[in-house]
Each structure stands twice: as C-alpha cells, then as structure tokens.
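Have a look below at one chain only, the form predicted alone, in structure tokens format.
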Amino acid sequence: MTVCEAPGKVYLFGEHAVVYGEPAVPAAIERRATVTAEPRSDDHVRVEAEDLSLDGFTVEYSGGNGDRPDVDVPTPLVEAAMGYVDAAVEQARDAADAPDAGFDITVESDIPLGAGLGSSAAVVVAGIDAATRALGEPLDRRELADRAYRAEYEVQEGQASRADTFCSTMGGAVRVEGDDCEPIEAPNLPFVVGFDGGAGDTGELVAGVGALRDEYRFAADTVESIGDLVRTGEELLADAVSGGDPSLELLAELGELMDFNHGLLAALGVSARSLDAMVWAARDAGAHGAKLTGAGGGGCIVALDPSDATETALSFTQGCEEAFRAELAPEGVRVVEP
C-alpha cells in the first residue's frame, strides 16, 4: 500500500491567458488530495471515492477495456469523478510499463471540487505517483508532472494548461509559460479563500473566453494584457524574501495586480455575482487586492491580508459557503505513512 498526498492551488495570476501561452503564477496551498494505491492479483481498478462527490461511493471495473462503473449515482457525476482517475491510473500502467496492473484505489481529498483550487490536479499528481511507487516505479518530479498534464488533457478534452499540475507536483510557487514550467522564489503570502458553494464549467468558461478571443480584437488584447501584467508580478515576486513574512508595501502592489486581473478575467465573461460579490467584501474589509482563482463562472476567490478581518467578513457575504486562511505549501506532491 502507498498513500501519497498533493496540494490544491490558488492563482496569484493569469488563468485563462495561460491556454494562449501567455505565463501564470499560481501557488500551491495546504489543502490537498490524498490517494491510497494497492496493487491487485487481476486487472480490476476498485476505487473507493468518499470526497468526490456528496455521498460518496465505490466502485469496481475491469482496467484496460474500456469498461464504465457500474454505480447507482447520476453518469455525468460518475464521469466528471471517475474521469481523473482513470487517467492517473492509465499513465501509471503506461509509466511502469504495466498495462494490466490493477489496483484498489481510496481518494480522501479537503480540496473544494471544481472550485478552482485544482482538485482535480492534485488527484491525478497524487494518484501517478502513488499507483508507480506501488508498483515500484517511482517517478521523478518533472516525469510526473507531465504525465499528470497529459492525463488532464485527456479528460480535458485539449483545454488544460500545465499550470495546475505543475505547481501540485512542486509545492510553492511556480511560473508556467507554454510548456516552460518553473519553480519560482515567493514569500509566504497571507491568503485567505472565499468559496460559494459551488463550480464553474470549465470547458465552457474556456471555450466561451476562446469564442470572444477570435471575434475581437479587444478581447485578444484582454488576454495579452493579463499576461503583461503576470510578467509585472512576477518581478515584484523576485525582489521579495523567499519563505520571509512580505511587506506591507509589496503586498499592495501584488493586490493591486490582483484586483487590475480581476478585471480583466470579468471582463472576459467569466466572473459570476457571487464571485464579485466575494471580491468586494474582501476588499470592503482592508484586504490589499482580492480576485476570482481559476476557471470562474462560481466556486473561489483569493484574497491578500495578514488579518482576520477579510476572512470574518466573508463569513458574513452572502452566498459565501465557506471562507478560510490557506497557507502556502511549499512542498508538493509526497508520500504519506499509511
């Protein structure tokens, strides 16, 4: 049995822009995916999912023959779950070169799903890693990260960026542009996490900011002014202390950036009134910049500030679910003692 353990993330900056190469810094936070793999005697893939979904379930399937679970829980639910995992499992086997492995397989995960704070990253990264070191083909970190990137693709259908993945297998703060993907120096920053409940449509956010891009030209100019701005932040992120508490100064200007992102990212149609409603009690409480993290169209925002005060306040916004501190992990993907 193997048990390993992935963190979620925010963006500081630039999603969306990052699907048209243009970079991004997210940042991995303490809240992660948990996935226990357990070699079997057949081909069969038992998984055991009690976080991804409301109730929870398990199911058993045949590996290798395209075989769907056979549960009594909507299909759309079944697929969006099973869908990731399936991935994982299949780099796995392609990584060990083992394609008949089969595995009993428990996803345990605090991480928000579809609330883009990369749930489903940190499962595939999670899953990889435990699925080949149970079959004693440990990967390294880079191998890993790209595997995860390709099994999202996948499931994705061509619309993931290798930002998510990334930053779960590294931990801290990284910088993806394209396929350029590098760990970056970062303080440790105040977040604190706004989540309403509920999920945007990630491929048709993505699909629907892809749609304005190609119709006009303010809109592509949008997108290039998100990555302009990813490039200012990163700057002001070089001149800090890494792992030292930030300064009051830079976390204005980082706010500031922030709030500029938030923006543009609504200006692109994929806000939502509980997101913007979430942002400006952030604001409203002192917090130095606060934007939508992820996909949009619902789920999470992130915010800047050292004190209680942003996360008091949108325990008290309307439509905010759930409001908490997130901690900058800066260690990534790893192996848990069973």
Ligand SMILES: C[C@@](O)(CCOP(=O)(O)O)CC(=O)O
The other form holds:
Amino acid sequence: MTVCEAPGKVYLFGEHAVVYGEPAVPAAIERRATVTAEPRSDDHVRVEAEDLSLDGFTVEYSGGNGDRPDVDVPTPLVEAAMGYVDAAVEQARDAADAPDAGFDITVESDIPLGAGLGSSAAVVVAGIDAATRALGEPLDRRELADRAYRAEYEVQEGQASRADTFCSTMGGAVRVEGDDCEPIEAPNLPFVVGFDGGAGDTGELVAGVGALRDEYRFAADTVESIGDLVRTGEELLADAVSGGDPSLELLAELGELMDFNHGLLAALGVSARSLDAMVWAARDAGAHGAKLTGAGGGGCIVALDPSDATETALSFTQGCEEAFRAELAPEGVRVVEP
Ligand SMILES: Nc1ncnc2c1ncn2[C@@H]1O[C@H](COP(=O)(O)OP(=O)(O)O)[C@@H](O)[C@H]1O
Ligand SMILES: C[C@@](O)(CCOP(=O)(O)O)CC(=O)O
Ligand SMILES: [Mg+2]
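The form predicted together with this ligand, contrasted with the form predicted alone above:
In what comes next, the whole complex appears, and the chain from above leads the way.
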C-alpha cells in the first residue's frame, strides 16, 4: 500500500492569463489531498472518494478497455467526478508500462472541490505518485508534474496550464510561463482564504475567457495586462528575502497588485458576487490586498494580512462559509509513511 499527499495552492497572480502563455505565480498551501494506491491482482480499479458527494460512493470498473462502472448514479455525473482519478491511473499505467495494472484507490482531501484551491491538481499529483510507487516505478518530480499536467489537460479538454500541477508537485511558490516551470524563492506570505462554500466550473470559466479574448481586442489586452502585472510582482518577490517575514512595504506593493489582478479577472467575467463581497470585506478589514484565486465563478478568495483582522472579518461576512489562514507549503507531494 502506498500513500502520497499533495498540496493545494493559491494564485498570488496570473490565473487564466497563464492559459494563454502569460506568466503566473501560484503558491502551495498546507491543505492536502491524500491518495492511497494498493495494486490488485486483476485489472480493476476501485475508487473510494468520500468527498465526491454528500454520502460518498464507491465504484469499481475494469481497466484499459473503456468499460464504465455499473453504479446507481447517472453516468455523466460519475465521469465528471471520476475524470481526474481515472486520468491519474492511466498516466501511472503508461509510466510504469503496465497497461493492465489494477488498483484499490482511496482519496481523502481537505481541499474544497472546485473552489480555486487546486483540488484537482492535488488529487492527480498524489494519485500518479502513489500509483507509480505502488508499481515499483517512482517518477522524478519533473516527470510527475508533466504527467499530472497531461492528465488535467485531457480532463479539461485542452484548457489547462501547467501551473496547478507543477505547484502541487514542487511545493512553495513557483513561476509558470507556457512550458517553462520553475520554483521561485518567496518570503513567508500571510495568506488568508475566504471560501463561499460554492464552486466554479473550471472548463466553462476558461472557455468563457477564451471566447471574450477571441471576440474583443480589449479582452486580449486585459489578458496581456495580467501578464505585465505578474512580471511586476515577480520583480518585487525577487528583491525580497526568501523564507523570512516580508516587510510591510512589500506586502503593500504585492497587495496593490492583487487588487489590480482581481479587477482584471472581474473584467474578464470570472468573479462572482460572493467573491467580490469577500474581497471587499478583506480590504475593509485592512488586508494589504485581496483577489479571487483559481478559476473563479465561486469558491475562494485569497488576501494578504499578517494580523487576524481579515480572517475575523471574513468569518462574519455574509456569503463566506469558512475563513482560514493558509500557510505556505514548502514541500510539494510526499510519501506518507504508514
Ligand atoms: N477529494 C476528492 N476526491 C476525488 N476527486 C476529487 C477530490 N477533490 C477534487 N477532485 C476532482 O477535482 C474536481 C475539481 O477540480 P476543479 O474543477 O479543477 O477545481 P479545483 O481544482 O479548483 O478544486 C472534482 O470535480 C473531482 O473530479
Ligand atoms: C483558470 C486556471 O488558470 C486555474 C484554475 O485553477 P483551479 O482549478 O480553479 O484551482 C486554469 C489553468 O491554469 O489550468
Ligand atoms: Mg483544478
């Protein structure tokens, strides 16, 4: 039995624009998805994913030949829910050259689903790592990140960047621009997350931005402006002391860019009333800056505040279901010793 856990992430800057080749800076946070993989003697894959519905469900299906599970829920629902785990298993089989490998898989996660904290990437990264290790074919982290990206790309029908999967694999803060992915040094940023209890559809939201960008020159310019903003933010981070507490001046400058980034994302149509309400509650409480994180449409915002004021204010904000401090996760995917 092999158990691996991989972190979720927040975007300091650059989501959506990163899909079109602009740079982005996500940072891994200490909320993790844990995947257990146990090889089976047959080619079946049995998945237990308690978080996927209120009651959870278990499905079993066979490998490689397109068989779908026989369960008591509509097939599109199962496929939507199972897509990422399925794609992770396929990548592991391919990497280990074991097309008929079967697994018992268990997924547990404290990353809310579809809320912009990268639950899908964490599940895919931890899943591929656990399954390849279970087959005795562990991957190096670059290959793991690459295969996890391919899994997300496939499930999201070509609408994915490498940002989430690379960040979840490596941990810490990373910079992604097209195929170019590098860990970067970053100070210990005081992230506070507000979660509205809802979710957005990543594929649909990415497609919406794509359509605007195709239709209007000014929408394409907005995407490019996000890229300019990210480059400005990167310079600020490069000048900061890595690992230490950031200066108030740096927080103020990063916060201003986060506010700007939120405005540009809202212009691209991916914010929501609940996200705007949480962003304003954070700013009113004295956060240095606040923005939605991830695909948007609903889900989470991220604010910068070393004090407790933002977390407290968010917890009293109508429409905010949960507020929490998100510690930077310096370590990416890792094996959990039983
Ligand atoms: N705990 C989990 N168990 C199984 N699948 C999960 C889990 N968490 C996330 N997923 C998969 O990831 C999908 C959500 O991914 P996505 O829409 O990209 O949102 P995000 O990555 O922002 O959380 C879920 O619909 C599900 O398929
Ligand atoms: C919108 C996007 O930039 C980030 C999506 O993040 P999440 O899946 O909502 O956590 C898409 C991508 O980069 O693949
Ligand atoms: Mg995702």
